[in-house]
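The form predicted alone is given below as one chain in C-alpha cells.
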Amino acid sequence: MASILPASNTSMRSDRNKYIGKGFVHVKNPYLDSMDEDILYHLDLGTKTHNLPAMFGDVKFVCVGGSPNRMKAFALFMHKELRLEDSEEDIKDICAGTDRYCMYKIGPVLSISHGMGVPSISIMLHELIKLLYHARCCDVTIIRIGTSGGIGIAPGSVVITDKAVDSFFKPQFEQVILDDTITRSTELDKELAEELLNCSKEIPDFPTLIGHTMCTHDFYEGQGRLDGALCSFSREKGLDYLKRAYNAGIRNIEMECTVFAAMCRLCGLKAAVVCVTLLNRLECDQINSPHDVLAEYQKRPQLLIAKFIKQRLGLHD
C-alpha cells in the first residue's frame, strides 16, 4: 500500500462547506457498509490504510482519461493554471504502488487514467467512485477527457457528447451480471454540456460541437477499420456503417463513454465527455497527421476542461 498521504495545504483548498447543495457521491452497494474494511486494490488505497477524508475531501472535479501520461501532463497544466503555491515536484503519483493506474491531485481536481476500453474503464470507476463516496466528496463533476475518431467532422474538432451510444446506435450500456444482461441508462448531464461548449467559444480558433459519441468494444473491426488482423466485412459494408452512424447523430467514436455515463449517472455524479477527433473515419482508417499536430489536438480537451474549472473556481486568465 501507499503512504498515507497529508491532506492539500495549497491555497487552492476549498472548505467543502462553502459549496452550496448536499450532491454526495451515492453507491448503489448494500454490503460496503457492512465491511468492516474497504481495499480499493487497482488504486493502491484503502479505508483502514489512508484517511480518505482528510486526502480527497475537497475534490469537486474528476478528470480521467486513458493514457497516464497524458493524465500526468495534465496534472502539471492544471498545478499551473491554477498558480499553486506547492512545488510540481510535489506532484506524485497517488497509485504508484500499483502499475494499473495512475492518479494525481491538484487542489480540487483529480487526475486519473483509466486505460482503454470497457473494462478497465469500469474497474478504475468502481474504485474512484467508492473512493468518492468513502472520502465524503459532494457535489462532484466528473469529466473523460481524450481522443477519439470523428465521423464526418475534421480532425482536430473537439466533441462534447450529448449522448452516449452502443454499437447499435442505441443511448444504454448493457452488461451481463451473473447470466443476466442488464440494460443501463447513458444519460450525459445537459446542461454541463452547454456549460463546456459555452466555455469553448471563448478560446479562439478552437472548433467545438454537440453530438453523439458511439462506444465500441473493439478498436478495428468493431469501428469499421479495414487495417486490423481481421476484418470480415466489405469496404462498402464498413462505410455505410459510418455513414448510418452519422446520420444518426454519432459524430465520434471511442470505447469508454457508455459504461462512463451509466455508471455516472446512477452514483449521482454529474458527467461529461469531451474528446478531440484524430481524423475523419469516412476519409481514412489511420492517423495520418504529423505528430507535432496531433499533438496540438490532444492538448485542446485539456485546454477547455481548465477553463471551465477556472471558471467554476472563480479564477480569470
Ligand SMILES: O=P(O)(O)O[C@H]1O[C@H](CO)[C@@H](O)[C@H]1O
Given for the second form:
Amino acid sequence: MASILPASNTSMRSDRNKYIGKGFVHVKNPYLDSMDEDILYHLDLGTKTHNLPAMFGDVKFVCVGGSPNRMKAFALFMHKELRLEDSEEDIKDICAGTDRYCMYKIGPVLSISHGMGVPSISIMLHELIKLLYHARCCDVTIIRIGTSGGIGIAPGSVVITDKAVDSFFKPQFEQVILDDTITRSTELDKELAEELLNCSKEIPDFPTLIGHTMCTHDFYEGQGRLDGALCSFSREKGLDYLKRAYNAGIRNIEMECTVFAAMCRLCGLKAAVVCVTLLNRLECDQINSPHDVLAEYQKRPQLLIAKFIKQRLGLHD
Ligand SMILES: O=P(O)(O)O[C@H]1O[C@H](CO)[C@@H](O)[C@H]1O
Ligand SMILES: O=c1cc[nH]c(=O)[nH]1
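For comparison with the form predicted alone, kindly provide the form predicted together with this ligand.
Everything in the complex follows now, all chains and molecules, and the chain you saw is the first one.
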C-alpha cells in the first residue's frame, strides 16, 4: 500500500485554494501551505515520504472507533462485503510504524482507531483531516462507530446521534486554546442521520433510534457512576442527573462525539455518530453482560455502516 514519493516531489505549495468548497476536505490553518513538509507523526505518514494523493485520493468513507481490534475487524468485514479482488492478507495496518492508532484501507473505505476520550480522538482527527486534505479527497463521509452507555433504552440498541451535547446538555464543544476557551458548534449532518435510520429499517431485529448523545471527559464520575475509584456524589444525585439527561433527549453517553462533530463540520466532512449501547445506565453502572453478547452488540454499528456504504456504492446484498 505504501506509495513513497521520489525526493524531487516534495513541495506542498500546489494551488490549494481551489480545493476549498466543491466538497473537498479543507483545513482552517493559514500556516499549513507554507510548510515544506507535513509529518503526520502519530499516523507515521508524511507529505515527503508518502504519495498521499495516490494512496488515499479515492477515499469516500472514513469509519473511526476507539478500539484497534474493532477497526481491524471492521476492515476485514468491509473487505468481504465489498467483494474486493485483493486477498485478505493484503489488508495491512498503514500505521504499523506507530502503536498510537491503526488504519486500514479497503477500496474507498478507511477504517481508523482513535483511542479513548477527546484528546486522543482530537489528535487523530487533526492528522486524519490533514491527510485527506493533502490527498485531495472530496465528498467524504465520516462515521464514528462506537459503544456507549444507554439512558432509558434497552442494551444493544443502536443510537444515531442527532445532537452531540456536552456534560451540561449543550450542543457545543469547548476547546481551551492557549489561555482562552473557545466554543465550537457540534452540529451533525441531519440528512445523513435520516439516511442511516432508513438503512437500519432494512435489517431485521435491529433496534435503532435517533437521539442526543452526551460526550463526557470521564467514564466514571463524569458519567454519574458510583463504581469508580472516586465518587463524590450520592446515588440519588447521580440518578437525578441521568434522568435529567433523559428528559433533555439524551439517549446515550460516550466520550468523543462533541469534538468529532465540531472538527469534521469545520473541515467539510459530513459526519455521523452511530453507537451501540452496552447497558442501561438507569439500571446499573457496571457492564456485566457476557463477552459474546458484548461482542455481538459491538458488531451492530458495523453491520449498519456496511449496509449504508454498499447502498451508497450501488452494491446489493
Ligand atoms: O467504543 P469506543 O469507540 O471506544 O467508545 C466508547 O468506549 C470508551 C469507554 O469504554 C470511550 O472511548 C467511549 O466513547
Ligand atoms: O457506559 C459507557 C459504555 C461505553 N462507553 C461509555 O463511554 N460509557
